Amino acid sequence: MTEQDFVLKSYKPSVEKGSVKWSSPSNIALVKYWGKKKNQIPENPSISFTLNDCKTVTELSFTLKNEDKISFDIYFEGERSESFRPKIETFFERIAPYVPFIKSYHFKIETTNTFPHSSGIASSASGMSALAMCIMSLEKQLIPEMTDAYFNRKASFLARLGSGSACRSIEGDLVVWGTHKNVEKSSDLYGVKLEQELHDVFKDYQDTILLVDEGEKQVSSTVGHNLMHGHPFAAQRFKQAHSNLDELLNILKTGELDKFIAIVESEALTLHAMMMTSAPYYILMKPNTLKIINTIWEFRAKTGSKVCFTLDAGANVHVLYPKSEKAKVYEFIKTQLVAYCQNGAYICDAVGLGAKQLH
């Protein structure tokens, strides 16, 4: 599909007034994005797990008015919120040629985390998601006869011109967002679902995140993603991460976790090394960061446990399992690794199956 497929051409604005409620998750990125062209454009291909419990739940009503402009009022855990207006009047504007609608209605914007929002977990992806699921489900109101896989597809092309990244929170379990060779229908536009053979180990694999550090980035996602433009690596960066995409594809079927987790470790340490080989440089890994991975390695060295690690671009720490040790590897966490959380801070999360519709 092309971005003139989800330009809506023709409707009456013939709902006067009403609300809709979206609950979307977050996600981790397995193998990375890191850079991006023009629009949001991914400059490598990515593919994540959707989680299940860290997700933003938002209601949007919505009223006709009769000015053509962008109208609306944010509400971020019951309060007037100022600080999140840029961003997402950023978004209306962005999305505004494909969803001409949302000038023709004054919003109001209520929406809360089931995540601590200074936590250090993204909230960009979930937010945007849920925002666009709701978005499209006025859209439906208006288009009735529209498909669920054109809803589906239209919210994710949405939710990345809010946040790269908020398009792979829309389906789950593992969903693939930018152009690869051996993803059938992957698009640069929008994330789609794996739909490929997926060994059970992979169906409820768990993901607990270590909250190193629940303060604000020095260098921003969009700042990093800029910096890789004449970034000395990122050429072979991205060849390597359409190199690594396809090995994975094939772990995921036969559920060689040994495989799973070099990749996985590899892709997060990448990610990092990019960062530190930008110019300007910087570093987003805390001390405990370090000390958390050495832990993780030494735990896995000593017991043959198939505990790994993954990272974002932060701070914090993503320690992810299979179920089958999930007794084991909490209690670890629980002993060795929460010394290293701020404020002793986790959060307990495993594989989701992507945005519900609430009413």
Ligand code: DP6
Contents of the next structure:
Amino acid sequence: MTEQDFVLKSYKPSVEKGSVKWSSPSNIALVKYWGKKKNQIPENPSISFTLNDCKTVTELSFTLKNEDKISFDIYFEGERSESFRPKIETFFERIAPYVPFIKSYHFKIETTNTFPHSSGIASSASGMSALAMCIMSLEKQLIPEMTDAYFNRKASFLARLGSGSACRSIEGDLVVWGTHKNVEKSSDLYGVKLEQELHDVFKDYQDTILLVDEGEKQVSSTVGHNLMHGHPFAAQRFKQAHSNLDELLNILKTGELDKFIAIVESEALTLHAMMMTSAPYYILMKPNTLKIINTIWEFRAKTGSKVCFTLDAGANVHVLYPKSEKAKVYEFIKTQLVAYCQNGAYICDAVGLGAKQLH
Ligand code: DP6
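Given the form predicted on its own above, what does the protein look like in the form predicted together with the named molecule?
What follows is the whole complex; the chain from before opens it.
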């Protein structure tokens, strides 16, 4: 599908008022999106596990108005919030050519997260995807004959314009975003659910997120992506993401966990290596991030466990492991890793199936 397929050409704002509500999860990339072109087009394909419990719940109430301009109020965890306004304003402006009806309504956006706001977990993926689903629910009321497949695809397309990784949160259990020669229907414009055979071990993979640093990141992802322009290793990195995804596609069928670990950990460290070799350079890992990584490596060497780690653009560590090892790894986390978490905080999550409509 092309961008033109997402432009709503003729509609009547036939619905006066109403409200819709969606929950949408976060996701954790196995092959990372790092570097983008104009209009939120990724430099390389990425793949992620959709999560189950780290979610944003958003209710969108809408009232038809006369003036043709973007207008909304936003409430975060019950309180009127102005800090999210610029990001949502930009999002609405970017998506307006595709959903022109948004200018005919005044919106009240009420949003909450199931994880602590200060946890350093990126809420942009869950937040932008939840809002995109709400906007699509309104479009569906205007165009009732819309198919579910188009609904999800356009929601992912819109979410991408809010935050790249958000386009991978609409569906589960694994989603690819970015054109890749071996993923049918893959696109730079939206995420697609991985349709190939998936080994059972990955269907309920566990992700315990260790909250190492709850502070604000020194360098935002958006700035980090931009530093990939003119980065001395960028071309090689984008090529590597293609081949890592290729290999991972096979591993996801066979369930070879040693190979899975090698790719996932290498992707995490490569992401941070790109940050450390940007101009200007920067480091988002903290001393406790490295302590956790080393402790995981020691535990794996000693016990033969298949536990591994990945990182997003921050200091927190996602500890990934098969469900069959849940009791053993949980004990390991509690006795050896929680001490490295800020205030002992961590979140237990697992692979999930994507956004859900609440009303
Ligand atoms: C490191 O999606 O947060 O988590 O498109 O600028 O909003 P924007 O960036 P964002 O980048 C996330 C990057 C990452 C890797 C990934 O999720 O693939």
